[in-house]
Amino acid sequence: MAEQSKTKTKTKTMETVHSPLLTYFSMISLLTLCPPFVILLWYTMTHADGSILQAFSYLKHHGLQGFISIWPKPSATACKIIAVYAAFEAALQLLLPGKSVQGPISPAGNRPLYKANGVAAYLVTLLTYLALWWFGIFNPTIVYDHLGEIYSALIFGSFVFCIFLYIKGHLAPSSTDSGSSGNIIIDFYWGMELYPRIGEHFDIKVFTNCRFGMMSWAVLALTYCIKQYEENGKVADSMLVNTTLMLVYVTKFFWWEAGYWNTMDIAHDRAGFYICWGCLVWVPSVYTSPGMYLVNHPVTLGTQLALFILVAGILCIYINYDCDRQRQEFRRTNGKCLVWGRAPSKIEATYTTSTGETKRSLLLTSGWWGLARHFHYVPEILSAFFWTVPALFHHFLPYFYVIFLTILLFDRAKRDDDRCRSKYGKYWKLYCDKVPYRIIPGVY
């Protein structure tokens, strides 16, 4: 969609669209179940041979005390690693030069300004990490060896951080895009502020989502690869495929970071447990889990199969990128561009703001966006499958991320459709008539 204007001057109390899959009670369940699951995932991958049955058998015989005994305590080493990493990424976010980029106009009429230096931060981070290892200053295997302690420290530290965000939202909101639902659980889970900042320049969601969460994905992917090399004297082709595809995907993310600031995560979801704790804990643990499994389970794929998986994964990542690029170009040119060599098909829609103003939007209905309203989720899910499939099918758990991502994106597509239906009314119906499938062309 390319919008001429989205200005709204009246602040809404709660802009979040609540998913039918996340009721009040499921919020409480996620708040209580996510932290133990992260520890169980780490324990199963690193101490139970990746076997859910083996981990379940241990817990069945030892009960709650057994679970308490496997929960690692946050060590001083783990806390130091997290603190140094967080400080380093925060410094890069603040100090590296970058082009100023405006985000979308918020529901309250604010337009956040960002500094697009994600690619520079990404390159500096990875080169610094590899240089520290190469010159013997810091061995990344230390991160793997203390991984459980790191996750444990992140679990508790990120809860404290989310409490800080909740208090800040009440006492010192950064903008008028803030407010309470009147329910402490909902406010803590979904967040109080849309664009919380420390000072004028340090955007908290950019830090949690991009510079801590997504950056840690790349750092841990390298860590797992180096750990296998240090242990075995070589890196299996399965690990090379997994690591390469993950790094290509994260590289694509930072190349496209300015576009990410227009997505639901940044422009619509507030800074609460759902987004911030998820990026600080869930991304480093769950998103990297296929590589975590491969460290101690090297698989030899053979050159032909390895290349096939690698090429297929890169192709999916490219299509995912091209979907976003196509929409960005359509927005940037106000529909005056070529889509697959032709003038784009579009719907001119109008909507009414909270102040009664009538605004105009363009809805793209050709190219990738003519196949399905959220077709870009298909190559994203397939990308995750291709960097997981090097683990083959000996155990189910390495595929948890693929399953989780599928559920997450299908739910997100439903939430986005509900939001657009409420915003555009009859024009959204016209759009859905022209692009009838939500995600999978011809199926759903």
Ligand code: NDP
Given for the second form:
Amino acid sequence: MAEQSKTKTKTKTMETVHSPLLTYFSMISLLTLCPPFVILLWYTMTHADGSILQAFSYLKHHGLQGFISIWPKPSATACKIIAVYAAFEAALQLLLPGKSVQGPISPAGNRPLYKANGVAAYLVTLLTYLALWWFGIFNPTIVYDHLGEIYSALIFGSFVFCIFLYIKGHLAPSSTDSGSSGNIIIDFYWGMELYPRIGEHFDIKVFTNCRFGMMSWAVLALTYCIKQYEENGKVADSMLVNTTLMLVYVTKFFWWEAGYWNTMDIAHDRAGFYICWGCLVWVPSVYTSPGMYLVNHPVTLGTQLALFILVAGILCIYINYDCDRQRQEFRRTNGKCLVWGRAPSKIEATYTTSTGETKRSLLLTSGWWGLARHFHYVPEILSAFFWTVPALFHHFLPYFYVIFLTILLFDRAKRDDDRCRSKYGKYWKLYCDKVPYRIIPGVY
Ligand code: NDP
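Since we've got the form predicted alone here, give me the form predicted in complex with this ligand too.
Okay, now the whole complex, with that chain kicking things off.
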């Protein structure tokens, strides 16, 4: 890592800003409930018509034994699919050319360097996948047919991977942005290292969050679409709208990937179970679940409704992108840019890093960032709603992701506010006075 001190001195305090109760509650619920939930979600979508009542009735009659019997074993085929995909993505991350991009200054005052080759990796992945299908070399329906086994293998494999991260954090941290809370569960759950790497160049969080997690979202969206096509000989307009919106969203993500390296996931959340297991298992299963549901529910929307949903979804994805772009452009140009055609209004803040250095930062108080302090979460939630609504309202389960995302982002907004308050002190208070709403202007 360029400009990064290699001394192995550990910072003793984690910058975790959760209340202890919330920390323990979320830790226990995620560690114990998420793995069975992923399997239940897959089972309900693929074997119980997407109906929670049907799945519940099965569990009521068959009890724990019934649940164990529906939990697929991580088969050799599933492990092979995951291993080939992971190796392919790791190779693309390492080998494809890309501009060198600096990440934000870390709490310990380091500045990591990244290789921005996300768009190339995304295009190569999707084109390769489609070519394998088109030329009859590998049929994506195999992925759908082994989905339960794949999730099962991911659940266990990612858990082992998080143990590796924990051990690495203790024995061989990549930078000074690493530390122990003194509690083994917290260290495992929230992670120890901010920027773990293998060697100089292979950034583990870029791999888990972007190249494995987000990439799998696009790959699975295509898989669901292809599965419906192979089953029915055509793709319903509902599936087309869902797949297109999810692909537009993931394309936007990779287009803006270097910007993502400035966000909380990368710049503040350490590499532990919460973020890494989440990206390796939760993203490919829960995030893609509206498409998983549609495979067996080819709803016909009609051209007008389908187009309306598509346009509304694309608009929300664009606004979400523009919020992120506006903040990053503002920071990149040191406030010397136009925001909605005018000079931006801003607060010049200072803060102290964990090594005692005083740094300067700018807070934008106009544009999207003047509407509410986390307005960007509104279009994010609405986008998810629009790629789910093609499923119409026959079942609740396709909407699980939208509801989960709403809870996640409301909690995240609070977490971020708390963190920024402790980072910027009086300057954050000034921002809150000027922009009083947290997410929804005039409401919250
Ligand atoms: P960001 O990290 O992009 O933004 C919050 C950070 O920006 C703060 O921590 C602070 O960091 C800085 N900041 C806050 N206010 C201002 C301001 N007024 N001016 C300039 N900088 C400011 O947020 P997220 O990581 O939460 O979101 C990034 C994107 O990811 C969004 O599009 C979001 O919707 C999406 N997302 C999607 C999720 C999903 O599961 N689908 C989950 C989470 C996010 P600093 O310390 O640098 O000042």
